[in-house]
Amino acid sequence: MPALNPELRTVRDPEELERAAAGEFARLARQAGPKRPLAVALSGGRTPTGMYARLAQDPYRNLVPWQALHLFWGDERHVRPDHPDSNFRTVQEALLSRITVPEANVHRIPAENPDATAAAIDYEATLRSFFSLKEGQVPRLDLLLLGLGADGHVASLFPGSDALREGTRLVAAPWVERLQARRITLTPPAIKNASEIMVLVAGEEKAGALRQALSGAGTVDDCPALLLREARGRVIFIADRAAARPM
């Protein structure tokens, strides 16, 4: 059933947000086991990076069954994995270099491919293989971690993007005009089918986008985060006071 009313959890500041997000991640991850690996899609961005750093420290690192996790990415910049802008590199430095996850369980987007569309096709094939999907089926990620842009974008689905209307492909490589670059991103069908979506929001500049995402006002073209109101699982926004301030 669609999550028509996403949850909002307000915390004091970015540090408390990182702790709250790490705790939620650990809670969900503990449901995993040898016979039930957990599929998690990670995000780039400053706020998720703080959460990754906390997950690599006690007590969280000892609460998460890292061997049972399969890690995916919700989106990626069209750069090599060692590039400073790479979302994979962000996670690698903040988390993966400090804990032990089997190499085979880390499913990064092959964004070093000069052809971003080909990279998207390859990553969709990775998802279809891992989840044993038949034609027309959509993966069921256990957890999708997202940030929220001040313009309302989630993953690399920006306002006005053609990818917002994608109904068949699981991964796309839309051109982002204001960045003058392509991004590789999960599409709405893959995002909306996740069992749990956790959106981390920090800073006063995100307040307007958060209000719109929660209120349902406007269109997905104006505020892509509105697509989360059509999600089939739980959606929780964790925001600091600056982002969650009333109008």
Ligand code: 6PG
Second form
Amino acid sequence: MPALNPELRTVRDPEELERAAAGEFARLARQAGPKRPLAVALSGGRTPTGMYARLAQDPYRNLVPWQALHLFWGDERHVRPDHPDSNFRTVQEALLSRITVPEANVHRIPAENPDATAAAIDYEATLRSFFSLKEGQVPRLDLLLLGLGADGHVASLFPGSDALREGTRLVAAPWVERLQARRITLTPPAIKNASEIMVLVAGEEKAGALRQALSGAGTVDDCPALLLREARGRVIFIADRAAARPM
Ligand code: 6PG
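Please could you give me the other form, the form predicted together with this ligand, since above is the form predicted alone?
Let's see the whole complex now, leading with the same chain.
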């Protein structure tokens, strides 16, 4: 069922965004247990970093059943995991270095592979194995965390990208002209099938993209966040006032 309308929750400022996002993450994560592991895909970028840091502190560090969570990534830069630009490194520094998550529960994208397409194929195999998928089946992440680019990109699906038209593979390795770099990213089928998608948006430079993502105006090609309107599950945008200001 397509999400009827993405929800928008407006908060005062980036600090309240961190708190709201950590609270939403914990609310959902607390459904996990030894017999019900949850699969959560984390986002890169700056916006969620404060939330990761907050989850590593009280009360969340002890509220969230970390042993029952399996952590994935929605996308990754084509760099080693210890590179400053690595989305894994961002989460490692802000969260994983401060809490105890079984190593077997951390499923990072193997972006150190010089062949980005091979890394994407490898990561797709990880998803297929974890979710015991048959050919043609799509994983159902319990929670997918996303940021929003000022150009409307989500994960590493940028405007005009061929990966936006990927309807079969779960992970792709598109060249991003604007960045002059390759990325590794979940594709629309994997994104749209998540049970819950939480998009964190802060700053007035995101206002145009947020407005378009919520209004439905335009095409997925020019605003990839519009693909979230075809999502099966709940889609909630948590935005600070600067990003959610009426234009
Ligand atoms: C990445 C992210 C990307 C990010 C947006 C917003 O790897 O950078 O996956 O999609 O979420 O670019 O980034 P900020 O949160 O830094 O504004």
